[in-house]
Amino acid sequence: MAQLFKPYANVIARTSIVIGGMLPVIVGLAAAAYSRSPYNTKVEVPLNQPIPFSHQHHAYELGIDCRYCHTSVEKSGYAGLPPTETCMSCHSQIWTNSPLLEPVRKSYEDNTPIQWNKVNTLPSFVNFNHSIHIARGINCNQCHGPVNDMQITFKGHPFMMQWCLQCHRAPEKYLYKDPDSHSLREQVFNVYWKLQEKGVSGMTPREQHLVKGEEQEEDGAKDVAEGKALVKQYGVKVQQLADCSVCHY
């Protein structure tokens, strides 16, 4: 009788074992890459908007303080976003015929508000309250990447529960004391105003990491150890920070 299978079958046979062994590692992985790619996070990715609002004009080079248009971002858990008449403080007065912002002017005048598309979005069971933040420092950069350069808002971190557990799991990688602040809250915006007055080269090395929007995790020993002994004058309970009901509650 003639032989049912060929050689070359046992060798089909173990790369089909091969392949089926290692089809779902592939598979997991290819996933958890695209769940992490710009095209699924959107990070630097600019979202459109019905008018074209530039941070980097507004914030940098006219130099308006983040809280006239984010007015509860130090008081309440959402930073807010400006009404209609926020906007026509300054633009009934200047480019009052663009045709860029006539969607302010109609808005100003059917006193509808501008339905701007969210950029940085939390899932429903995440709770994120920015005054907490704020109150310690943690400057906006750190969050939301280089806001002073964004000319359309776009999201600059993936907002991933590891990546915020990287800080809550060790705060003194991340706190830092400003001496030319008086207050925390200060700090935080003080560094826009360095910006506009020194520019990048006359800040400091961790200054210089906020404004391009960079990580800013620090593992040199005088940065830690000085993190540290501001996590102990804050009062900031390292073991709570890390447990679920922080954020889920």
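Being a predicted model, the structure only gives us computed values, none of them experimental. Throughout, rigid core stands for the largest set of C-alpha atoms superposing within 1.5 Å between the two forms. Residue numbers count along the first chain shown, from 1. Compared with the form predicted in complex with the partner chain:
Fitting the two forms on the rigid core leaves the C-alpha of residue 14 displaced by at least 2 angstroms between the two forms.
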Second form
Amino acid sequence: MAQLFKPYANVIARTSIVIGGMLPVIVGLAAAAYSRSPYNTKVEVPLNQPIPFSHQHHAYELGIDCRYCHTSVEKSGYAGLPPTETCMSCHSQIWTNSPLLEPVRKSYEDNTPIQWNKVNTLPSFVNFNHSIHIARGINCNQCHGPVNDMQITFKGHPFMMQWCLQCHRAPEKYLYKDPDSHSLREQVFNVYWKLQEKGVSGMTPREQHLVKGEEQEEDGAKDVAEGKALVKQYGVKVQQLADCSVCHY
Amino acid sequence: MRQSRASRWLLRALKLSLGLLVLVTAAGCHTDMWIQPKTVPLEESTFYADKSSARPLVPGTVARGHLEEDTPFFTGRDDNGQLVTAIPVKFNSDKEFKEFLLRGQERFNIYCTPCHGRLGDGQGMISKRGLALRRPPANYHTDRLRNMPIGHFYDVMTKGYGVMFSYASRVEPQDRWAIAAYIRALQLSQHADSADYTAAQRASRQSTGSLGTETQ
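Can you now output the form predicted in complex with the partner chain? The one shown was the form predicted alone.
Next comes the full complex, this chain leading.
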């Protein structure tokens, strides 16, 4: 009777044991990689919109303040999207024949809102409030990425809970103080005026991080010590900041 | 024999509980906590015919605290319909008034500079871009606007003027007055005389050579 198993069967058996053992790990890692990839999170993936609105053009090139359109960002949980009336404040006078702006004019005439596609979404069980972050001087780009550089708006950060907690657990690494602003609220928007006046190269390293929307965690002991002083000065309640009920209520 | 039957039962129970566990876990895979049937601002509604989740006010509704009895404060005009000549806001100290002016500067820079420019000379980015504007934005530094009662600026912001849209929905009444006050400050700064400076200010300005540029 011939041999039922050839010698190479040993190799197959060993490899399948190894692969079989590793399979759950590989599947787990693949799932983790997928869920963090831009394919899933949509980070830095520009989203098509009914009108190709450019933040770079309006906010950086023309120097229009964020709050001209996002009027409620300082006093409400929601930053607010501008009504068509806000667009028409200028576009009833300039670019009045542009075919790109046809949906704006149509919306204004028909009294129907423009249906923008939502770039940043949160699950319903998370409550995020813009006004408190602005009131503590947290810059827009810190969460939204380099909005002043975006031709078509994209998501700057994945908004995963872990990401929120980085700052909520150690706010001293992220808090910032602009000596030229008379209020914390004002320093948020002064960064963009400074960008207009001095350009990126004329700004401090911290401000450059801010306008580029980069991760700006400060690790140096000196920075952390300064940050801790700011935490105290701003009255940030670190003990409660990472409590479940701060965001989930 | 009894033992093996017991172990068979145990195995079966284990399998069953494992299956149940999978079922129970799978039952957790739903999204109704992620997408709750509540509406958030600006969300589309499937319920109302106009698809808007935010409902327009019933005509004649007055929200609490919005009765707006103080006519001069909310319209910029007195009871006879004349534009008011003083800001209808009380200040308890100079510090409060300075805060008010700073607030006005901040709001002016947000909402007015795109057209009127940071100096209020009508040379904002929109006027620079819109080369063929039929009605260019106003320059505040004319005799007509310098002599205009302050209520006029409030009135314009509230109702719009010419091709300018109303800013009533974007800027609150208190802030509109602050902007009006800042416009007055801008007018003074661009129409200042060297006699308006104190001796100390004049000395420091003359040494930097910036006095001449501010005198028109």
